[in-house]
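Coming up is one lone chain in structure tokens, specifically the form predicted on its own.
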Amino acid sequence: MEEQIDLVGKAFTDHYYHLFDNDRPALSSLYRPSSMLTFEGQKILGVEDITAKLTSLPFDQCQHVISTTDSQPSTFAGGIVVFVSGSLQLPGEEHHLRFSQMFHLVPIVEGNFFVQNDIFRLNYG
């Protein structure tokens, strides 16, 4: 079970950035109306304002070096939190901007699922 959890978290990150990196309005298909993005602070509700707020970012272009990622099942039947660690790429930066992310991942049919939560973070200093 652990290790199916494992794989879950990374083939869900995996796919997640890159989405971000390639094709950020596709994004909109991970998250539904009930899930909410907690970005440096800024709550925001529901895909379209989640859609929204990921697609108006200050640039188009970025590239997700994953560090770490951890997962484990979540008191919801079913769902999987994952823990991503990383650092952001964006073009003509010469340093990396590292940055902690969490989702908490709900089952909607066999195999797949929606983004419930979402908490993202740089990490500074």
The other form holds:
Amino acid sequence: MEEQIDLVGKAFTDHYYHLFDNDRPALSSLYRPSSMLTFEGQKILGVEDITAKLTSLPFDQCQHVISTTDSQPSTFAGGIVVFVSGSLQLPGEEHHLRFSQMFHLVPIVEGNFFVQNDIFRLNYG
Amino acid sequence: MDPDAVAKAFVEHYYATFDSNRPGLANLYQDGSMLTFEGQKIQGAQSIVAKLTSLPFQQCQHNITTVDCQPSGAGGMLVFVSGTLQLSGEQHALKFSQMFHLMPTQQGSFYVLNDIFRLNYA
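Other form of same protein, the form predicted in complex with its partner chain, not the form predicted on its own:
What follows is the entire complex, opening with the chain shown before.
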């Protein structure tokens, strides 16, 4: 069961960052009206506003490189909390930005999840 | 009650206990609690406190930089913390990120259901 959680968490984050780096508007498929994002301290509610925020970030291209992924069951009826750390490469920028992010994934149907909670922070220094 | 204030109060209490009375952390976990500490998975209050009290330093001080929280549903609260960890005798502080999933207790406070800790290396 534990290994299953790790596989699901990793598969989800791989998919999430792949969409982010290649087709950012498609991230809307991963959020719902009840979803919450806190992005560098700014709170955003609902799939529409969250997608608007993520597609309006001040860079056209980016690449997430994931260092660590930790997952645990959240006991929210099959929910999973996932904690990610990694770096974000922006084109033209010499130095990667380091970040940490947590997701609370809630199942829709068997094997499918949406992001109920999303908190993103850059790691400075 | 303001969720942000509740999260901040919990975080301050957690790290104050960690830094001054580490065995006291037992009050903040239950049998179903889970900790992933630098990739190592530990289950249950007893094993979690055994891990935290056996970390290879006697004294430490957590300095919190950011605290973000969101309701997780069913009365739970997700808290995302970043900060630094100063170990006595070490010149440089370690940077860390940690997430807690807090669930309400019958007494009106919270316990830690999920806890994930990672150092942030340069």
